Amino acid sequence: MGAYILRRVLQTIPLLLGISLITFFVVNATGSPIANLAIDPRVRPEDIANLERSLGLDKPVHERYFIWLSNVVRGDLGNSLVNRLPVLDRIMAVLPNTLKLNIAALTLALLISIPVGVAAAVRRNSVFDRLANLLAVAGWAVPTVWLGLMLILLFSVKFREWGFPYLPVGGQSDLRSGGGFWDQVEHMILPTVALAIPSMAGWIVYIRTSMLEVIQQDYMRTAKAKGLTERGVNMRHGFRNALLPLITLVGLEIPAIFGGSLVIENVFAWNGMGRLTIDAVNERDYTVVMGTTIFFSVLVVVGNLVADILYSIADPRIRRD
């Protein structure tokens, strides 16, 4: 087991190096972050040259990459070009909000998709099965931005017009009410649902298909022939084996969830890493863009690594491959 984990950890190193290389050169290919100053007649050329020298922009791009990479390895993501604050400090200030939102969305998606997918497989071709498949396909096809806006329109705007209890749509809490626990929960409901629905939809279809495949196995028929009830066979044998691949699927879905938070955090004005990244792109704050991209990448790689380790624990055959 230790050798397997070590091998998987070592495999992440070239992956992260590749991500850092692509991130740095793509961001730098968009142009100089101080290009706007060059067309400002109030800024002297010598001031621009001094600024480029202070930011290290006068060096060749490959040299700047290795300087930046060496700093990243030491935990230094540089300073923001806008307010000169350390990028790592800005990330750590909003990271808890992003993790809270993504963990809530992941938990909600699992709590709903697992029982619905299993029930749809056990009741194959029933009304419930057809309805679950229809809703899953719809949830997978709906754009995240449109979904977030429709949730705001229905559960906030329309519910308020109709006199129903409505949900807040912006920020993490209402400062006028003191921002208590339940107030924070209310602010999380809509962004969590919007972020969870696409993952939930895909997992329902996957779990249903996996469960149907397990149900048709010989050992399932043997268990029923021994006198076990159908419910007992499905839960004791089918359910466990059908969910094994879900561990890997959840790990592979982590990038999509974090990617979705880039959109959802801006739709719901959620102060997280997604909103920080979009704001940095609009402000041409390249150091923050590269810092958040690398941070997202590390989170995704670690999530996939944990998924691989958990799957190897659940299925020892993986470790022998």
Given for the second form:
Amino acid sequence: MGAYILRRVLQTIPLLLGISLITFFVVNATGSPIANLAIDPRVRPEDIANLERSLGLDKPVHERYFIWLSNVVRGDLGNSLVNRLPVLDRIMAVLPNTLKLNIAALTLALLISIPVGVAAAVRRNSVFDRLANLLAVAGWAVPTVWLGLMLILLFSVKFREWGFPYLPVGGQSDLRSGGGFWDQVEHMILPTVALAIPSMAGWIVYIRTSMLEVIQQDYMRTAKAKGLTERGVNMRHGFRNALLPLITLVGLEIPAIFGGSLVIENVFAWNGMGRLTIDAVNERDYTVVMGTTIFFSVLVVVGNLVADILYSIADPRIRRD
Amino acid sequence: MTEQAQTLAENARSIEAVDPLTGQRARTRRGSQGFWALVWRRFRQNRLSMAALFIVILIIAFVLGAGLISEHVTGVTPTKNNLAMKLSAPGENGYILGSDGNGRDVLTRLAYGGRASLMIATLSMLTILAIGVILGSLSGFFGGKIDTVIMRAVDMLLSIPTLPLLILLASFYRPGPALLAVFVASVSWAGISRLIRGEVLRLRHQEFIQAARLLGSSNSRIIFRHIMPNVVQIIVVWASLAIPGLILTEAALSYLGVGVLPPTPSWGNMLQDSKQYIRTNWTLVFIPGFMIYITALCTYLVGMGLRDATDPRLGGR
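I have the form predicted alone already, so could you send the form predicted together with the partner chain?
Entire complex below, previous chain first.
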């Protein structure tokens, strides 16, 4: 067990190095990453030269990579070009918001997709099954941006017009009242739903397929032959086995959820890493963009690592390969 | 010599064709026409996918006819401002689908915007195929070091969140539509190349490949004449299922302001433009997003239909 975890942890090192190489060379491939500041006519060429010197951009590119890498490893992602704050501090300030939103969406997606997927498999080819499949396809193909905007349109704008209780259009809490617990929950509802729907749709299909495979296994027939109730067989023997691969699946879905979070945070003015990234892109603040990209990647790699370790705990067969 | 080898290879193929174990494969390889006719016959029985195909064809006609719509129906170009008539509701002032915040005609922009969105999706799909199929078959066919290097790269791409990386790329190089498609492709080829590798690995040890090798066929001949025809089916299905994802990626990037840049319209940047009018002119937000949704949904349904039609064993699952 310990050996497996150690090996798995060591495997992430080349992965992280590769990610750092890609990120660094995307930014530096065309020479100076702040060259595009020159588009602004108010910026004088000598200012850019000064800035390049102070950022160490006058050194050769491979040398810069190693300087940058050794700083990143020590947790120094550089300073923001816009407000001089350390990039890591800016990320840490908004990270809890992003995690809160993503964990809520993940939980919601699992809470709905597991029972729906299992029920669809148990009642294969029923009306419920077809409906679940159709909804899964419909939910998978929906553009997250548009879904978010439509939720705002219906539950914030139109409900307000019609005189129903309505939800806030964005942000984390009401600025006037300062925001109590329920106020914060109200602000979370729409972005969480918008973020959860596409993942939920994919998982319904997956859990259904996985459950269908388990249902055809011999041990399921044995359990039925022993005289257990249908429900007992499905829950005790079927359900638990069908859920095993879900651990890996959730791990694989983490990049997509963070990607969705980039979009949804911008739709709902949610003060998280996605919004920080896009603001930095618009401000041409390349140190922040690099920092958030690296940070997103590390979160995903760690998420996958945790998923793999959990899987090896849940399914001992995986440990010997 | 080559002629002789060709005849022998033909023989090798006919040996494979009568092999009861690979009977279905033989059908795939022998005449692509016979196989695809069969697929089409099965596909036609799937009413949902047929309806989706019909809608996809309508959408393609709509975006390809953008010039005609601009000339004969609306009479304006997609970037023509008319600030006096901005924010007209659909049907008002002669704007069939209304006008946006700069007084531009929504219908015209929708047609031109769809052209940009669909072009990017198609172009990146083709680029992904070019990269993924080549690397996947190299990896599967040669194995060893090549395989290790390519598959490590695949592992890496699959565990990097691609949207931040694309935003990084797009924000630094401000690409035009064609380059944007290449960027999207450059981070999305991992899935298909792994799929192709697996299939090539499986085929490599089959008798007809060994026969071809015994007859002195070169590696490239084996890959292009004997392996490729067998993976076409996988490629076609994968490509049709990938298009909706690529349409959604373009929409997200353009919405975030790093995809198709204004004034060129795309469905994604139309959403971005109209977001601020959600309280007063909700149709402005609804229409482009709805087009993205319908296009992604219908191409996906066509892909599903195609998958079921090429592999009847999967039917009903």
